[in-house]
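Only one chain is shown below, in structure tokens, and it's the form predicted alone.
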Amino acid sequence: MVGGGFGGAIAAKTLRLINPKIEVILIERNRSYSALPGANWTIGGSRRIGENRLTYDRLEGNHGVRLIYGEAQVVDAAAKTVVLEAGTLSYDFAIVAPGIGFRVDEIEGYAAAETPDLFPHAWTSGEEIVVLKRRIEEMKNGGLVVVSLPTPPYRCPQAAYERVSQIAYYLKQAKPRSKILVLDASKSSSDLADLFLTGWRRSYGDMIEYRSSQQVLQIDAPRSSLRTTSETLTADVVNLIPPQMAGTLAHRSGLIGEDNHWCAVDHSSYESTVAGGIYVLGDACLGDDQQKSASAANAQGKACAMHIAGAIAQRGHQPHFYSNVLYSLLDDKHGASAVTFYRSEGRKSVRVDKGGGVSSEWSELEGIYARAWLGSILAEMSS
């Protein structure tokens, strides 16, 4: 297993609790894990971000995980085994985990040694949303925020609509003069995008300013400037989600499909279609129609654990069904959801019509479970 994200961590976990003879190893470069659900929060001040930090002791010593902590450089299906600075590893089944990266090549001027650090992104772990976070409230009052979205598909879309929700709810009470404008390279890619618009315009009034279809094409970001598809433009912050593709060790273990830039699999089980022996999990790999997110790698972990411990005990394989949950805060209070069913269906996950939906408005309510279901998939995870 290499990965302790959503989907690894859960992976690891469950085939422990299915069969305790399975010999799991986790491979983990950090030794602790600031989940990116619910970080948008501690910029509106509703949260703290110490709160989204997890370790791995408890997978460790409640289920008896063996923690590897470093890098995997490469895992080699032929071979079999897993390549890190310190050794080799022997395997049966490999789950990797490789989470996102970023096709920062395709805008102008983007160096990744530098650009995060000016126009920090802070879309990999919780962990960064610090930054963006002091750069807001640093800002003078009357200051302009841009938030740039990619083109899809990228690591879940609504909570970028969220992180602007979240800005405009720390703005509205400290610096009210100010404003936001969203740039979306796509034509509204979240569930619940309408929603998002509506709630917006009802609570932040103009402070808010939304353009579809408004791909970042260069940037200065000494200068803070961008430019995009009709026009250039300075903010005083920018927050740049840049466009994105599977984690560097998809790429160097040859996971890629044919689009170069995410895991091809069958959803029946997660096993890469183009490295046999290797599963996949996560944000990494093509979603036949679900959306990147924290919900979904959480079900995929429990699908591809079942599988695997079948396959030792030798058992035919048995189709599943999961949910993928997305919860978001308006403000401090008023939630909404997008939940979606989905059964597997050949080496496909198929969207069932019946159950699900999506919030027809924001309420406290939806707040409530918005919180309760962050507390609980984070436990699953650490406990």
Ligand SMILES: Cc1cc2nc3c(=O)[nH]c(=O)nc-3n(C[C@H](O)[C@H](O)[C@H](O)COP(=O)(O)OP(=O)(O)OC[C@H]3O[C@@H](n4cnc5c(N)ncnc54)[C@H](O)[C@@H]3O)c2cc1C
Given for the second form:
Amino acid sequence: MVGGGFGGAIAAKTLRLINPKIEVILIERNRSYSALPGANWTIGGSRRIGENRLTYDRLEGNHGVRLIYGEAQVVDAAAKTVVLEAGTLSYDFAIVAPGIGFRVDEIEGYAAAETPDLFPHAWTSGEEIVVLKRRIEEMKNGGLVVVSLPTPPYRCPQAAYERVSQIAYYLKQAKPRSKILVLDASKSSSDLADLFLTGWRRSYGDMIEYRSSQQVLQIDAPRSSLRTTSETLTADVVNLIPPQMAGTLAHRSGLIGEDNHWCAVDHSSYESTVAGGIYVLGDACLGDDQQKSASAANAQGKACAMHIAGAIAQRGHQPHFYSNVLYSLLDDKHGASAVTFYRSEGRKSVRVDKGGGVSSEWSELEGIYARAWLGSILAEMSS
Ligand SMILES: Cc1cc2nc3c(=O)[nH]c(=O)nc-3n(C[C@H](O)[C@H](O)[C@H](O)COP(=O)(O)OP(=O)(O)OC[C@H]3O[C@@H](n4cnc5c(N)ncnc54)[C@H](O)[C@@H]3O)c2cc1C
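Previous: the form predicted alone; requested now: the form predicted in complex with this ligand:
Following is the full complex, with the preceding chain placed first.
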């Protein structure tokens, strides 16, 4: 198993819970994990980033998952091995959950090493949000923050709208003459988009300006300027979220499907359709019409673990049914959610028409549920 995020850590734990005789090795590059859900709230000030940090101690201590800390170079489907910096591991089943990478070559002037320091994306780890938060705190009252949303599919669009809300919540209190310009490369890529737009108008007046179909084509980060499909502008703080693809390991391991960006999988088991015996979970795999999320990665991790444990026990394959539950906060209290149900049908994951839906209003009750959901999913990963 490679990748100890929301998909990989839960798949590892579930395999051991179903059958403690299965030897599970989790390869992860970092010794701790800084979760993204709830990390936006640190900008608004209602959470501390330390609350999002997890370690893998309990996966090892309580469940007997063996941790190897290091970078997996490639998973070789033909040889059934994972190549690490320090050697090679053989496997019977490989699960890969490497998260996302960025298609930075689609933005002229983007330098992979330097640009994230100047225009932080804060999209791969909760810890990165600390830098973005500091930039906003250092900005003058009356400054301009640009938040640029990429073309879909990308990791958790709803979180991008939540990011804007949390920046606005902070600015309204600390620097009320400031503005936020949202440049969305598409149009309303989240199920909650309309509710966000209404909430922004009501809570933040004209502080937020939202423009759809505004793709960033070129940047000059040292001069803090960017060119979109229709204009060139400069800003005090730029939160540039680049277009995305599956994490590098997926590309190196030949797991990418016909779209050239994301891993192609059989959604009944999460086995790759291009490299048999390797299973791909979470944001790296094509979500059909699913929003890439921690909630979906967690559900996929369990479904995949059940499939592999079933295969080891020579049990027949069971179709699965699961939910993708996404909460957001508009400020420090008011929450809303989008809930979707899916079932596997053949090799596809199909959205179930009945059940689920989106909140009709921001409410304190859903704010409480949002914090409870986060507490529960983080506890599941670290207990
Ligand atoms: C600001 C923000 C807020 C969000 N809020 C929510 C929310 O409220 N609800 C929700 O459901 N989702 C939310 N999400 C989405 C959620 O964070 C992701 O969907 C989720 O992290 C995907 O899990 P994953 O396991 O696929 O990838 P990740 O969580 O990115 O985990 C991948 C892991 O693999 C490791 N790795 C990668 N390559 C290698 C390698 N070669 N060798 C070793 N290790 C490797 C990485 O270090 C990492 O630990 C949010 C996202 C953002 C950006």
